[in-house]
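Read the single chain below, which is given as structure tokens and is the form predicted alone.
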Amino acid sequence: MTTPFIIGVAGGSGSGKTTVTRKVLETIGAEMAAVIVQDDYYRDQSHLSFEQRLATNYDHPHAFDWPLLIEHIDELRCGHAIEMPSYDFTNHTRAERTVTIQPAPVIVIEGLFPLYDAALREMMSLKIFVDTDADVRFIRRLKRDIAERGRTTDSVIEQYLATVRPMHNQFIEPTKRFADVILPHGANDPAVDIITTKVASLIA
């Protein structure tokens, strides 16, 4: 393939997007795919105080560095390696280290908003929305944020009620209409198997 096959995997926090991405990699081989995690493209906030960073609405599309994300996808499409940023969720700003991502036949863009931006959607060969019940998403988010991001139960609940739930309803859920494939009940095996088999056949 001369042009990479670009897959957008969107859905709410805790919906199972990472599971879908992992199964794609297991099917085609990790060396065949470049994975772009949209969470690492939160805007740099090193110029703000820690208190100001805490006040950021991380569930709003404006929290992301869209120009850099689109630039990096363009670079990968042209066969150039990129230095993907990484985000420090404890200090709420971009980390100093970057991750080198090599171009590959398949590019997977995983996150809350891959289907939100029209320019990004235009680059995609396949648009997926992982649709999971809200209670399941909340439980998964709670466990993850406590275990991986040093959060307290109260802070996770407060953020969920203040921004996560309303932003999901306002911005994430509506992008479902742009999807080519909607996975009901999250990353269910039959649906994911169909997708991964199709992708594998295209790059064989």
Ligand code: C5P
Second form
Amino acid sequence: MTTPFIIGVAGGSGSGKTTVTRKVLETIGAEMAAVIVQDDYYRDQSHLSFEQRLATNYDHPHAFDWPLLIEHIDELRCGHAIEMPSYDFTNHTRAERTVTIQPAPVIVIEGLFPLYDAALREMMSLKIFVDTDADVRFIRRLKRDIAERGRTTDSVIEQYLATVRPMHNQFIEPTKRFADVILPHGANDPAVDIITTKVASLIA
Ligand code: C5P
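Right, the form predicted alone is done; let's see the coordinates for the form predicted in complex with the ligand.
And the full complex, kicking off with our chain again.
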């Protein structure tokens, strides 16, 4: 097996990372890629009480299980399947079930911090930062967290001001400098078309 083509898709919460990943998969074919969503690599907090879990800063790099993430990428690069954890946003911890991810010619690592870790960056053939204005990211997050993650308007606003916004500015935004490509206005069609066409030609 040849070394997989590894793509990092980074960006703030609500920036459009998932849309970029989906469009890449639509172009190259979902069977061509193993998708690793960094959210699934939040640390297991099952030993903590619910109240303790609420106090975690989920926008700090320390909230993630980096050794497991890097081990899994290494396994996929070596052609081995992995059991990817899955995350339960309502209970703020790792879910019981895992998902089997098969090795593939392309590995997409999508999340807040794919460009944060030097070892991960070294493995990547393409580093993308999805850049979306903060007001747009906040509106998307507010709608999504209420509809899908069991939150209230007040809790989303409080978390945004206490941790999401400051951590974005301190840790996420600075990783933009490591990107090969910065997508303005999120998953805008012309930019995504250029990227997906290029990736498709490279792996053809
Ligand atoms: O999908 P998205 O990139 O928005 O997911 C990351 C966000 O999930 C982080 O900004 C973090 O604040 C949020 N999160 C949360 N509760 C958790 C884990 C993550 O609100 N238990």
